[in-house]
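Next comes just one chain, in structure tokens: the form predicted alone.
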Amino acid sequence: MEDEVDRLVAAWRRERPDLDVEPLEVLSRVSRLARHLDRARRLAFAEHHLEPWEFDVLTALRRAGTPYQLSPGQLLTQTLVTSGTMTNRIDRLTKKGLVERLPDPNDRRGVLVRLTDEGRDRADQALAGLLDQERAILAELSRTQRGELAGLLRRLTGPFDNIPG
């Protein structure tokens, strides 16, 4: 079954036979899949009145386990944003009643960000919706194929996950 990437690669091979365009066969598909995943994520989150960045912060807190709280610094590490951006995000989520700021008992100057019950419920519902979307995307693959693909993608993304800073 030919797809858009096959046509793109064939055109480049015709127009630039001097170049090895084989990376396009994999990475153009990864790029196209990323766009489809982004749309699926946005749809799943919108159904629960969340933006993708809100989901990222709420689920970082949810994954922390009871009492579902982290320091702003820990949230920075998990969501890969600047401290100014995180402060703004915490402010906005606090106004929506999805998180609350608490004094850090181990640091008089510090705060902890805790998920509210409403925040936990919204994160859980949005995650369930996202998983439904992702299952539909992966439906064409067997369990074995999904495992193989996950392993191959892990090999490709591993070096990026271990880059300092």
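Can I have the other form now, the form predicted together with the DNA, not the form predicted alone?
Partners and other molecules omitted; one chain follows.
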């Protein structure tokens, strides 16, 4: 099946035959697919009355395991947002009763963000919904192909994730 990137690449080859645009075959598809996924995620979460950014924060805490608490700084590195953004997110999640701020007993500069019981339930429900949606998208591929795809992508993400940046 042809996709938008095939058309994009064909247009570039017509307009700039001097350039090698092969990299776009991979990376433009990654960017565009990510955009489509964002929309799909937003829809999936709407059923649970959660925004994508709320899901990101709540699930980071959920993954941490009991007692479901992390510092704002740890949340920063997991969600790849700036500190100002994280302060704002914690404020709003606190107002909604999904997380609470506690003083860090070991560092008086610090704060711990803890998931409330409701926050934990909402995160669990939204995750299940997201996985259902993602399974539907991936049904295009066989199990073997999904494994290959994951492996190839890991080759590309590895350098970013391990050399900090």
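Numbering follows the first chain given and starts at 1. For the two forms, the rigid core is made up of the largest set of C-alpha atoms that agree within 1.5 Å on superposition. Just so we're clear, the structure is a prediction, and the values are computed from it rather than from any experiment.
Q: Rigid core fitted, is the C-alpha displacement of A128 between these two forms 2 Å or more?
A: No, because once the rigid core is superposed, the C-alpha of A128 moves less than 2 Å between these two forms.
Q: Rigid core superposed, CA of R42 - does it shift 2 Å or more between these two forms?
A: No; that C-alpha moves by less than 2 Å between these two forms.
Q: For D107, state whether the C-alpha moves by 2 Å or more between these two forms after rigid core superposition.
A: Yes; D107 is a residue whose C-alpha shifts (by 2 Å or more) between these two forms when the cores are overlaid.
Q: Where the core is superposed, what shift in Å does the CA of T85 undergo between these two forms?
A: Its C-alpha shift, to one decimal, is 2.5 Å.
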